[in-house]
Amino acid sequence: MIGVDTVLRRAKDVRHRLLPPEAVVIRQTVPEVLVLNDVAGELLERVDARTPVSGLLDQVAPLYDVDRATLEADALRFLTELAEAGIVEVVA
């Protein structure tokens, strides 16, 4: 399970671009293109194999008018979905 102390990296076959107000994710090994909202795109942009989820939230929180508890719950759910889809991988 992904928690605030989890460190993630993008899968090797994932390419993405922020195109505000959305982000586009392309998987090179499967015929899949995803379109993410801006918050999801900002989170994925910051996944770096070093920063725990709590650090990602620290970076993203000032960009949006949302309380921390809501952001954290939504981000953990979203990142879990990305992990299940093979877009991100757990490092630690």
Second form
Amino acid sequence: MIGVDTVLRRAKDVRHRLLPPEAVVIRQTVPEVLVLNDVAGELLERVDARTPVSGLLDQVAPLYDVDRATLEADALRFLTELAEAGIVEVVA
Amino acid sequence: MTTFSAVMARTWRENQLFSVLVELTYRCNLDCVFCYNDLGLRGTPLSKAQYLKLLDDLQAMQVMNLILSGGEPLAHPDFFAIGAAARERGFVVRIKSNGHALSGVLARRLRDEVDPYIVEISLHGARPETHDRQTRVPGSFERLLENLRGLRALGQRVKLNSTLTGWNEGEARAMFAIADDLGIPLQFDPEVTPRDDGDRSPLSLTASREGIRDLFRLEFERGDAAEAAAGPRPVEVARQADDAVPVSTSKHCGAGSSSIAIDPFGNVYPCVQWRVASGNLHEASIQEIWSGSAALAKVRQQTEEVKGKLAGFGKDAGLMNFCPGLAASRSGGDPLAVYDGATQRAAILGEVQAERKVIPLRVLETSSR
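Would you mind giving the form predicted in complex with its partner chain, to go alongside the form predicted on its own above?
Below, the chain from earlier opens the complete complex, with every other chain and molecule after it.
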């Protein structure tokens, strides 16, 4: 279960680039290409194995004209999907 | 949901650089008869520091694919430093190699330090006599097979590329058998190209019309077998992390729009096969060249003109595999000049497709009983 205190890292085989309004993710080992929306892409860009999800939200919030609760709900959903897809892993 | 094809189309349309091919060196440990490199080209090679700056710039530009080529890229003294730096900067790294040196420690270093998405290796025949005739290095065929087995054992993803020639056209089926046995995909290119300096002598190795037709038949046969074995396909899952994904835009290709090539001396071109001088990294950064090169701007326009011209060929346009770069090199500079190889390919492919639409006689006999 991913929450605002969860710390995440990108899986070792993940390569990604931001091509607004999307992000492209390539998993080297599968191999598989995924296209993410911009919010998920910006979050993935900031995942660093140190910053909790709340910190990621602090960084991303200024980019979007949306209230914090909505952003948090969307972010947790996106990050959960990324974790289920093996793109991010829970560190703590 | 946006598909990868749609994203690729946008890179073409909006001139978003996505793939960069870097020819690190023209040095090579083989001596292929039809090598397309311009071995007479002179200049100051890019330094390691310049390569690292280039990688920083390309990362900032959100370039995803980095292809390290040559010559033989592993022959560059800084290959591992550049490859590792590319990995650290998050590129999807592809290596185009002849595979001759990829054994033992070197193969393991490649996997561990560069971690390439794929290593593409050239196979020139199914027999030592054929392969070694092309490479002009005795023993290169047997050594390649051994190295391919080693790479597979290491878990490295590998792809074989082959140019169909008059020398190997009778061995295509046997070459596929070798590839299948190794568990490695093999892709043929039926077209021999002139050298980058304009020398057309490699064209004497061009495969015969019958050889090209037999290859297409074989590829259809293999495609049918693979499709039958695979069963129904899922609706759409992008599986190709490269520009092989079908793209629909007003441009014929992504040359100069989403991809470029760079030679060992820092010269920038729209494509490895379309070598229009577009800038030099000794004189300007890749960002400056990408946004300011008049040559690249012209090429982007020309890819639209090519698309318009080919539309006049109707359904044959899709069968031609037309390359504006090849057109330019064969015609003395006109990327719109339709060349014989393209029209011949369309004609042969059309014939083979037509054959497939004819119900075989034996099937009729069977069904009538």
